[in-house]
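Heads up, the chain below is alone and in the form predicted on its own; it's given as structure tokens.
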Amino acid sequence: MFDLDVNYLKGKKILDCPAGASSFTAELSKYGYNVVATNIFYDNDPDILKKKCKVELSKVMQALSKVEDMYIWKYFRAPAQLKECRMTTYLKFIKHYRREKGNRYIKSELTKFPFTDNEFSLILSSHFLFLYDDRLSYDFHKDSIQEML
């Protein structure tokens, strides 16, 4: 998603926020990268999160079925492939979260991190602020970006 060169990431401390159920931290940790994920729900039990992931994926696939013809099927060739990829991702996340909760997975709100200023060399945030632009206030967006900076 970010088109990052893994060599660029070496030696950097990376924060993924809000990371959600992504496998980014699990994947990079596997190769020795110093990466931390933060999200508001990282105080939950892994089994509860796994159930939530399953329910959310079902909702996404149901919503997608209504607009499938509007989707550009280049990266994913079909809905089944998309579903399989998302399921694989959240299962990798759950497995790693189970081991690293409290170490690499830290609960926090996007507008107020429990980290010191300049603790991270790189902060990544994918599509969260764009996805909820109509449901989260301007101040939330501004405060979130300021906190990341």
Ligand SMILES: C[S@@+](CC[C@H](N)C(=O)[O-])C[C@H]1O[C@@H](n2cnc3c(N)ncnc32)[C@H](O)[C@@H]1O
The other form holds:
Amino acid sequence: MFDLDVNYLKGKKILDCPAGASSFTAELSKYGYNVVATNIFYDNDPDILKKKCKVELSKVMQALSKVEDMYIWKYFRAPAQLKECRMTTYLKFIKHYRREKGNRYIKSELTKFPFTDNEFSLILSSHFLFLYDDRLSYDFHKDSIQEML
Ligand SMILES: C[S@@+](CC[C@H](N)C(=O)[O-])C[C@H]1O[C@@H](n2cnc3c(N)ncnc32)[C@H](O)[C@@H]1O
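Okay, that's the form predicted on its own, but what's the structure of the form predicted together with this ligand?
After this comes the whole thing, all chains and molecules, with the earlier chain placed first.
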């Protein structure tokens, strides 16, 4: 999605923010990349997060069933495949989070990071900024981007 070049990532310290229940940090760590994930809920117990992931996925699938015809089923061939993929993703996340909570998974709340300036050479952010513009203000967006920079 970010069109990343794996060679470019070598030797870099990367931050995924907010990483949520994605498997990016788990996947990249497996190949030796230096990645840290941050999110507002990373002080939670892994089992609590696992339950939340399950509930959220059910909600997503229910909502999706009403607008299925508005999707282009190309990357995912069918809702069942999307569900399977989402589940695999959050299970990978939980497994890694269980082991690396407080180390590779750091709780933070935008618009303020608990990191030092220039600690990371690359910050990735997906499915967050500009997505919740009904709930998150212009100033929140501006301050979040400023903090990432
Ligand atoms: C839609 S998810 C995206 C997660 C991930 N980047 C992905 O693409 O799968 C948005 C995440 O932002 C987190 N979040 C919401 N407000 C936040 C804040 N102020 N600071 C940090 N994380 C926040 C939520 O908990 C949620 O996990």
